[in-house]
Amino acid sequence: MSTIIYCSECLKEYSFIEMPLTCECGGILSIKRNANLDAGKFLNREIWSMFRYKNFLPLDCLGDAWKGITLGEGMTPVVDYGSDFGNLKIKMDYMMPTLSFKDRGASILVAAAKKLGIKEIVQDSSGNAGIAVAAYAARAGIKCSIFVPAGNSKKKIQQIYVHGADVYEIEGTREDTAKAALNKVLEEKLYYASHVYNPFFYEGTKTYVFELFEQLKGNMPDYLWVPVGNGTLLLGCYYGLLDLKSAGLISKFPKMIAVQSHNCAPVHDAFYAGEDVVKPCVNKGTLAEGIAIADPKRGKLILQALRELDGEVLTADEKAICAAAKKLAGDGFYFETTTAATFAAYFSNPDFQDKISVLPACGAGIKSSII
């Protein structure tokens, strides 16, 4: 089955070659799920990276482009938290080439750009996605410009620099950063390698769920927890679960628990207001910079995924984030603050602790930590 790209609003279809930034109606583009997945082809044990699931990835239009791009991303371990929380497992997804889970999406997105013959790309990010895209662009020989909020972690910004990208530090909000990047794209007619707009990124992050399925021997957890800003991991998990069910590998979905910062929680507010779309909020400032997204462009899709997965949305305040980061470090885990926010929500909600939960460690503490 060939890869079909379509508008999530009007359903208009596009080919890989003609795929625009958004549909002419303004809708966000997605990739149509393959209804003919073969469970017998789920796993290629000879490949030691996330591309062991290549038969469940939309690679038909990319050919072998991914082979020259991959840095061995994926295959991150799952560990038990310990006796304090006997039902809690952590997927150590920061154990990646650039130290965050964003490598999953960046490897496929940059492979797509390489296949199209793109010479220069632009991306905006709070840090981790920018680092990942910069690294894979360097490997692909593609010129790269990354836009980041000026106040974000200097360690992340330095990591983008060392990969050879041009870095633009933008004063203002995360949304101001995105606007500045988009202006450059439109003015100079460049390729927008956006982890928000480009649907191939989400096809990479869905391998997080594929690995969990393999590592837990088909026994998916009761609860999947994810931090939510633009929904990069949440939607990836959702698409991965749909694929697993389509192939007959699972019969039911785990419950999705999304976590936002109390100071920037537009998805939380829309979800409990019964809205179908996410309205922009005011970002009051949060240590969890990776989810400080006041206007998630895929908000409608995030809400749909949460409701289909019987989801809930929790928030963590700044005091709880700090406390969680310190507890984690005291128990041997050094994660960045966005990951600490997810754990803060878990620690504060004992009602979810009686069944098996998996939480992602999305980024290494060396990138952004308060301790």
Second form
Number of protein chains: 2
Amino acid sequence: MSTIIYCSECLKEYSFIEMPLTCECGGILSIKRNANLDAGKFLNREIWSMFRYKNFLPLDCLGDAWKGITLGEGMTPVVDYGSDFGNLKIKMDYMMPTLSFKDRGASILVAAAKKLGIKEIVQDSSGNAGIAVAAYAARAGIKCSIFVPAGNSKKKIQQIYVHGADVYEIEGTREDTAKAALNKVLEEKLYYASHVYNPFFYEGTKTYVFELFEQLKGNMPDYLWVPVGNGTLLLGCYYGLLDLKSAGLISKFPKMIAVQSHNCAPVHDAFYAGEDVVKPCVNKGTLAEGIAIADPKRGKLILQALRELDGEVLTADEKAICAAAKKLAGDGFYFETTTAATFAAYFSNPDFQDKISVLPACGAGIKSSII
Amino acid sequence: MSTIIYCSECLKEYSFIEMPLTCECGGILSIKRNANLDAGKFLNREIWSMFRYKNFLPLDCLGDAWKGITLGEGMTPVVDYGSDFGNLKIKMDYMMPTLSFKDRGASILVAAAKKLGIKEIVQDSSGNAGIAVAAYAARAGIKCSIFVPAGNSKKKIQQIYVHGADVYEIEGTREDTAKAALNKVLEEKLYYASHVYNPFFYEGTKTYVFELFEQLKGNMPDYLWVPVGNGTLLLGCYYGLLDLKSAGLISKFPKMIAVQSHNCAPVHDAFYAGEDVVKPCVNKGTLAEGIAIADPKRGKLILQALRELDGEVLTADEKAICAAAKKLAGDGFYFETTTAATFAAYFSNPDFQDKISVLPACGAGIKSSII
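I have the form predicted on its own already, so could you send the form predicted in complex with a further copy of the same chain?
Let us now look at the entire complex, which starts with that chain.
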């Protein structure tokens, strides 16, 4: 089937080559799911990357563009934590080309840009997505500008520079950074390779649950934990689970446990207030910079996913994030602070420790260390 | 079969529990190869780590000790370089728990220490091996002291600290660092978890070629490139290739191309002088710190491997290493400088570009960047 993009609000449809930044109604765009998935075509074992599941990605528009872009992303291992946490499994999703899970989305997003013949892209990021897009753009020979909040980890900014991208460090909030990027896109009529607006990113993060399904031999965990800021992993997991179920590969969903920083928790607040949309909050500052999103543009979809997956939203405070990062490193696991926030919520909520949990290690510790 | 350790010089044999630091004759120890490998048992697809090849590792002494130690090491992807280098494939061997290929060896070495009930280990390293051993020791609950040359990448030293290891920064040469570690081992009667002396390390690095065999569907490349300092990857590849051949899985060997820094090239000099042993050289200083080994203890074995694999030894100078690192990052690949040295040799030797080459990306760029 051909790839169809549609508006999450008014349902208007667009083709691949006519996809705008947002719908003319202002709504955010998504990619239409493939309604006729064939369980027998789920997996191509010959491919040693997340593209082994390409038959389950509605990306016919891309053809073989991914072959010239891939850096070997995906197929990250699942490890038992052991010691006092016998039900805790970690998906080591930083064992990736640019050392974070964002490579899942960036590889597909940049392949789409390449297929369209785009020469220059713009993106904004708290760090990891910017690194991923910069690396894949370099691989694709596409000029790249990345906007980051001033004051973000220098190590992350350095990783963007090395790939030859132009880096713009923007004072103010994370939202100010996004506005500055959007201004450049609109003024210069450039392609916005945003992991928030561009729906191709979420097709890549789907593969996280496809891998889990293969690795756990069809047995999904009881609890599927995800950090949530803009929801790139959460929504990818949601779409992937819908696909697995509609193909008949799973019969029920795992319960989703989303984690936010206590100091920036707009999804948490909206979810328990019974809202349908996420209202912007004030980011009080957090070490978990990867999820410090005060105004998530796909908030409505995030809330919908959480409700359909019987979700909960937990928060982690700064002290617990530090303590978790130290405990993890002492046990052999060196993860970045945003990942430590997810573990902080796990360690301090014994109610969820009696059944099987999978937590994602989204970024390598060396990228943004506090210890 | 039980695991047998033997002296590379006098061939005296030792059991697992009686393994000394070196043979009583002073010779360096190796592990006896399994002479009865069953090709049908090469691969266990259910295991998503390098332990999928455990039936090809002569490690019966370890039992299931690896299960409590694994961090999901191995199964790194192979990527086509593309652009102007159509015959160049990269094995992305930094997509590992501690971001370097040393996890292959460290996981098995620490599993052996754990099985022996060791409470405290000592190691010396130019960086990556120290990080790997520190992480796995933390995972195993083993106290760990790591000796590193003062002046090595601060980023690498930080990664050792975070896992709770005691770090000793030693002034002088890399050999001075090794001597200081050895002194502590001898004085305090501790276990030397050295990737140079301890033969278990080389059983792990074997899995590099086992993976290549599986990924390339049995077709080994024409040229198998390895950086060489102490020869941890080179010897692992050699032993792995011997195993693949004796099991009947391959009929001939790829040609091995080893790379040293121009400023520290004792293997190169000995190889082309027709020597049987490697004489220590003076390290004139190099960005390729991971292979800056002036006195490789397994030099004799390295020369033997190179001759049996129809090898060549190339060198890369500092200017070429810098240029290669920059070119790689511009093409989307961010590797550490030691890895850039291997690519520098490839880029500047067109004679080897007409057939299929596999080069290893041994370490992540963020660990020791010059750009």
